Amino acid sequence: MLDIKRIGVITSGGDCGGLNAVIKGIAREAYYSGIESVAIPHGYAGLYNLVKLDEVVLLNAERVSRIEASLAGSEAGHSRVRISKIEDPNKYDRIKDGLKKFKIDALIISGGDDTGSVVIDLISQGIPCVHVPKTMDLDLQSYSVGGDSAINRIAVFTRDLKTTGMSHNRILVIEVFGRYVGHTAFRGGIGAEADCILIPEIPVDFDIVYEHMKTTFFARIERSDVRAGTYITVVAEGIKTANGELLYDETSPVDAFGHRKLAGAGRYVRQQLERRLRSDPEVKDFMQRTGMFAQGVYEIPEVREIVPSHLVRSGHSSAFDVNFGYKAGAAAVFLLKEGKIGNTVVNIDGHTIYYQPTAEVIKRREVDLTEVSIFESLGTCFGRKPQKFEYDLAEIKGHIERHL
């Protein structure tokens, strides 16, 4: 076991739900074990500048009681800084001096794949670290705090937007975060009963999307006694164009981890649908038949894009993320005490703490497309010809690993 008297707590990367529960879980388990914990502000930027700080925040009972686990975001703050990119040849010695100054023996760091890559870097420099998985994108190999909160907020916003869609007979395209994977769009879209969900893992055939939209939307309005209907598409920010290119914001700089801001997926989908609506001769007949057509003013159904942006990662944490955050934070303390540095907390099931090397956890996990097909059989469009759901039956005997 490691002799640890004080732990430094860092949250890094994007904000999300459940992080404050992680901090409280670390602080309270550390206190219970006779170990102090301190918050290192501003993520890795704060770690680099630790030696220049006059003090750090001690996470004692009084300070921890002021942290609301149910609020998203992090009391410790964030930054997107990659230590290895800092133009200072003495950066690692500077970090070690800062840790020594405040008598910090080890770090617990919560973040996603980029954060995890820095964890590996710090360990290679002799700095003891344990990783708590955090990313609303859910692209790590393990469950990550923040994912459930984002999915729930996407589902709520999407459901709420149906009222404005119904009022105006609009086709709505909702673009959501998720980077290069479609977990949040997929789960959030299903939770909101979206008609169409477009994710990076499936190349989009917009002719198929259009036909699904046209059939579904037209039928809804024609069935309605007040001729009201809407069609909802949830689109992941990381979908690709027909040429296989990502939709970047060309005005934004590349960040420290080599990422350029993704932007424009919702606009791209809207333009694809509008172009097909304008060129389809059946649309004018539909508009006239349902009493909506106005020459030169309202000749095709209106398509709107909505980008909730950071709203999906803000506000309140889901109960699932608060539970997982508390447990993962506490488990990270146990891993440190046992000397299991360089590892990520994966799950806590009964008395068993599951962990895995951080280098393995941060490998990208994409949406399992075999699961997508069951929702295609239920009528949801994913921008391709529906695939048959192929299944096997397996009876579970004995212990079942739980995920909460």
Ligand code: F6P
Contents of the next structure:
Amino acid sequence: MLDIKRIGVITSGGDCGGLNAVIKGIAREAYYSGIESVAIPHGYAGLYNLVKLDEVVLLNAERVSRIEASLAGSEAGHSRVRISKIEDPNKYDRIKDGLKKFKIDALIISGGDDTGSVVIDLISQGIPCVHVPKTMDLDLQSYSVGGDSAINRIAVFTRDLKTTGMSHNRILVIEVFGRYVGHTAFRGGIGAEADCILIPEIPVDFDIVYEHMKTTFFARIERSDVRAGTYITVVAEGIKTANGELLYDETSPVDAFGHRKLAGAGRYVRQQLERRLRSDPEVKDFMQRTGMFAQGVYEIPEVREIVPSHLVRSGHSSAFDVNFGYKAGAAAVFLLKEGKIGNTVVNIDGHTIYYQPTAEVIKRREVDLTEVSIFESLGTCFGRKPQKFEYDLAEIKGHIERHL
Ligand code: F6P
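Would you generate the structure of this protein in the form predicted together with the ligand, following the form predicted on its own above?
So here's everything in the complex, that chain up top.
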């Protein structure tokens, strides 16, 4: 067992749901184990500048009771700073001086793949750390706090947008965060019964999307007694163009982890659909049949893109993330006490704490396309020729497998 008297708590990378529960889980478990915990502000920027602080916030019972676990974001604050890139040859010594100044023996750091890579870096410099998985992108090997909250918010926004889509008979394209993978677009889209979901894992064939849209949307409006209908596409920000390129915000700089701000996926999808609507001779007929056609003003259905952006990771955390966050925070304290440095909490199930080396957990996990095919078989378009879901007879099992 490690003799730890004080833990520093860091949250890093993009904020999201469930992080305040992680902080509370750490603080409360530490307290019951006779260990103090303190919040290091502003993620890794704060760790680097710790030595300059006059005091750190002690996460005692009174302070922790003022943190609302159901609020998204983090009471400890965030930054996207990669320690190894700081232009200061003495940066690691400076960090150690800060830790010494506040008698911090070890760190619990909550973050995603970029944050995890810094955890590994800090450990190589002799700073003991345990990692709690956090990212709304869900691209780690284990479940990460924040994913469920983001999925639920995407589902709610998407579902709510149907009322305006229906009122105007618009085709809506909702672009959502998720970086280079499509987990949140996929799950959130299914949660809202989106008609089409486009994810980076599947190269998009826009002719297929257009045909699906036309069949679904046109029929929906023609079936309706008030001639009302919408067509909803949820698109992950990380989809690639026909040339295989990611869509960036051209004005954004490359950050310390090599990322540029993704932007434009929704616009790209809108343009692809508009182009096909304009050149399709059947569209004018449809507009006339349904009483919408107005020469020179309203000749094709409108396509709008909507970008909820940071809203998908703001506001409130889902109950699941509060549950997971509390448990993962407590589990991180157990791992630290047991000297399981350099590991990431995976879960607590029964009396067992599951963990994995951080270097393994941060390897990118993509959407499972077999699972996608279940929903394709049920009618959702994923921008490719639908693949039929085939089950394996030999794999139909009678036992219960636990899932998070
Ligand atoms: O990694 C989490 C995430 O929300 C991504 O989905 C998104 O691309 C990115 O962060 C946005 O980062 P920032 O808040 O720094 O603009």
